[in-house]
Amino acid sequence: MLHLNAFLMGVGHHEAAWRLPESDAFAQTDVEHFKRLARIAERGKLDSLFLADSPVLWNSIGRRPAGTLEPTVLLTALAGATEHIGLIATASTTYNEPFNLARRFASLDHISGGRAGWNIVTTAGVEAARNFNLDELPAHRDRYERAAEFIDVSLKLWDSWDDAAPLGDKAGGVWGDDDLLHPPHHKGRYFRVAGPLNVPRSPQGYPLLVQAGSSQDGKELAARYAEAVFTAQQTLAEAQAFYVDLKRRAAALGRDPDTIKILPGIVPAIGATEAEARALEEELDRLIKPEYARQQLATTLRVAPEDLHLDRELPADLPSEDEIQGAKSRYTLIVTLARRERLTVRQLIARLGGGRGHRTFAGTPEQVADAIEEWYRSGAADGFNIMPPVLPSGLEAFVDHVVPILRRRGLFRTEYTGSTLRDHYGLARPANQFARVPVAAAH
């Protein structure tokens, strides 16, 4: 069946859903806005929900409301609010510590009785790099080499201790054996590590492992570790394409492609009528300040803002991918987007404020029913990142009216059947990579 994803952000995924009068221009920091959210997904018996995060103030705090939760913090208040619904998470492999970040995940996995999941990025963005004691961005490849050897530290974490290690012996007044634990004793070239973990194994084993960049170094982590990976793909042809490639070199690597989910992002403005729908879509779009917008695409794109004209189409000298070290695969699919569709840089404005370089649609809870199926069915996907441009009505439109049509279809389930995260994905719980594997067994 599909699976979906519910990414949450502040009032809603449209660059100016804070200035509807609907909206609650604060609510990137009140707990009891993304409780509401989280249950609301819950009740549609979504898969999970995930928060995005960087460790850098995103953007002007004058062109949308800015500043965000720690999302392991804030998803720890979620867990306490929801029963089911798995947890993902945005970490850094950048700007973080192994034994730090596995601590902290699983201890969520441990509170959330199962329910963690971790969206591991590199972080594009020399903003970034100046929080963090360096004064330019690392290589893009410099970056992917660290995490690949981040994650491998921190499965060797989770691992540290075997399932049976706790053993509560109150007779015996031993606790637990230390025969059982597993020091990872890691030394590699960006991190050394001795361990063992000071959290038992948790109820997952390890987090569910989300992953979201797709330039060529990105697919390769992707398809070496991730179990669920959220991309931005505009037409059917191009996640198809991309959909093909992952599974294939999740393959070529010795995995199950079907251990890996793929979700775009669908950005979806509901209506009862089509015509309601896209009233909604063009109010927000209207919403948009340009000189804001120019300025943020003027960063993206590597240009001077002065060089991008409102009505007229992007420049014809930009940067090539090669030159890019942050968000390559972005700033191409944007690019792309630009000259496929002769955008003027008003128009492609327009279709970023909605999504960011996500697919955006307007139509009934019919035609993005129809619009999940055709991709899903086409090979595209096994399922989605719903992105509601307004938040809560968008999330209430999507669960209470598409939900149930992907349910008549049969696409999508009517009750939770498990109560980890890894169950709702259909992943088995990952065995210890140092338990003991018994004499028998081995024959």
Contents of the next structure:
Number of protein chains: 2
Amino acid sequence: MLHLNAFLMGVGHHEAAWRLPESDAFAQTDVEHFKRLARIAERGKLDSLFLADSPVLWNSIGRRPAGTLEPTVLLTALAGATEHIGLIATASTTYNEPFNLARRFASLDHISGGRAGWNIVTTAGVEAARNFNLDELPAHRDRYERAAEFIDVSLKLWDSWDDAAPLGDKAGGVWGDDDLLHPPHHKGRYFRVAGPLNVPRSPQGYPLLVQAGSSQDGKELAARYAEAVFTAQQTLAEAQAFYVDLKRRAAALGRDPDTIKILPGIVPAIGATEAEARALEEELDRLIKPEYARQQLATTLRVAPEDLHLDRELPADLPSEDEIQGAKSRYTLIVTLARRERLTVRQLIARLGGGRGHRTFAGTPEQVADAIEEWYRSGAADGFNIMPPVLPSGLEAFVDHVVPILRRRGLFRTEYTGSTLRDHYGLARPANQFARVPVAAAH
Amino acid sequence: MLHLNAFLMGVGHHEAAWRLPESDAFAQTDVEHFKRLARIAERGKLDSLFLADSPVLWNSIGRRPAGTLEPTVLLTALAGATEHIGLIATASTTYNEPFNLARRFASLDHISGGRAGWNIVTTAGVEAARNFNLDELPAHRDRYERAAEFIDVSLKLWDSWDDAAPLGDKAGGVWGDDDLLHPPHHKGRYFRVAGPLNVPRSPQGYPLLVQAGSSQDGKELAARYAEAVFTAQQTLAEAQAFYVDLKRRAAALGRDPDTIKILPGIVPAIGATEAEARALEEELDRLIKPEYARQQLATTLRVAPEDLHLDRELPADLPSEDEIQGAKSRYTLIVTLARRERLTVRQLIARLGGGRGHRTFAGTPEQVADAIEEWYRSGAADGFNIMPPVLPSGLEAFVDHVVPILRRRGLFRTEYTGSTLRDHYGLARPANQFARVPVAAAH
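After the form predicted alone, can we look at the form predicted together with a further copy of the same chain?
Everything in the complex follows now, all chains and molecules, and the chain you saw is the first one.
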């Protein structure tokens, strides 16, 4: 079965969505807006909600609605408005401490009854570094080494309570068994954390681990830890190659490749007819103000804005991915896309404005379902991260018109069959790494 | 008018509350339990909920229910279950980064419609330090200097968006006015933070600032920044002296003393008759297992557990407050209480087990109301942090039986008259420190 997440972002992923008459320009900080979106996604029995994040204010606030509620907090609010759907929050290993972050995710997992997921990112961009006592972005490799140790420490903290540690023995006056605590006493290169965590082991054991970077370091990290991978893939061939590569890497580390779900992003502009879908796409692209986007593209490409002519292709002499310290795979994706399709800067800006490098697509519900099925059946995806260009209308269109088609084709669930996010993904609750009794004997 | 907060802690503040037949021994991680408590407090029109916190697992888990959901996350869940009541979360300036914490509180303030408060603590205890890459607790003075800078940075971040920065100009395609952002570019002793925050200025401007340490450094910090102060005071005379001292310190810094509310903790065991109240208190004290508490008391007093004889008074030779690096005022409070009342270790343990140094009190609703009124009218308190020994029953007893008496006496509100936490406390929304137009002219 397919896995489908609703990737929520303000009033939509298209950067000009806020300018449509239907959009509430201030919805990005309105919890009621997000509750509506969450209920629509749950009505469609989607696997999970997904929130991106970076601890920095990007770009100009002139360009589009700016400011994002912190994801672990916002998803806690959405936990109370829903009953089944998973809740995946992005959080940075570069700008957090493991004890604090592991605790917040454990808290969210308790509060949501086992629906928490953590999208692990290392956070590109010197602007974020400057919010955390640094002048420069730590090197790519360092960020990934820190990320691996951060995850190791977090796993130890989440396992620092045996599931059986709480006893609640009122008559004996013994609440918990101290011998079933496993303080990590971790001393590593980046962190020293004594523990144990101050939250008992949560319904899922720990949150579903998700990863979204597609650089070499990112793929290595994903192969080791991730249970789901979000990725930006523009063509079927590239998506298949990525899929095979990541499943192989996971298998090479002794993992069952089925326990790592690969979910490319897709930005579907949906219309009752193809013409209607294209009209929506064109209306959105028409509302983009290219000057803001050109500025950002220049920053990403490490060139001066005046070297990017709106009606010409990208300059020939751009840095190689090796020279890029942040968002490596995103950099390569943009350059490859522009070169392959010989896009002008203006065209490239429209493509990126629609989905920031993810696959954009305009069509009828049937065509969207076809596109999803094709990739799913061709070994390019285990599911998709759905990124509606306009919210809530684009999510409603997907849930009410595309999901029923996928169900008729036997590709998607009609009801939730479990209660946790791992249940939705068909993954087992992880055993405690410190359990003193073999798992089989404990049952 | 009085201000009353409900200080929530698992199944009650008394350490043996979980052993009562009525108590759910696992409620400390059950969000539904906390939602019930929040609704009871809101039914009583209390000003706020309050959650204590430390990023560490204290003590043995044998002793009492252990593990606490992270407060900014838990209060976000409670925001969704309530409409009016304030939400005050404790968070440490020693073990957080300003950008992350300022953002979470701004998010909570947006999500709750202006009900967030931050209880600022510096976190005593080497055990917490060891969860954050340190071997020793930073010195008391250093923790307080870092706290002051942390608050300054946070205030700059919260004010880094002018209230008028979001425009939402769809026709012009300009979402916000970049000239109305005020990135702090802070470079201090402890922090370098460029900013701006990635959350627009919130309904209250920023969360209500609360402080709870009563050492000299703590009182200085409170006098400068706090809008509410929680404090442990055992006698009327001590409470009056603290009240006068803090109001004077605030006035000396040019503040209106009415803008800093002083709220001692009170642990009321409530019964329909005095005998019933005393029976509840005695039942709870009987359920304490003194060996756990003796161990903790020995740690606090820096003596060996075997030097504390349960049926004798404290040893004569204890360290002075100057030698204590963490929780100074708490140390002095315990020693003063024991010496003044000539308590045996067993008696002291019962008193501390009831309210961890806060004023414990057994009586009828009328007697509890009398105690509250006396301190309020004698210049010892602007209100109280209510710490029910057993939850939810102790909060229900307070709301249903004590609050109506306070209302009849004209001391407490019958309805909420505002929508934000500062409204409940009778405080104005703070102006933006970077506002370019004089506040009067802006209206």
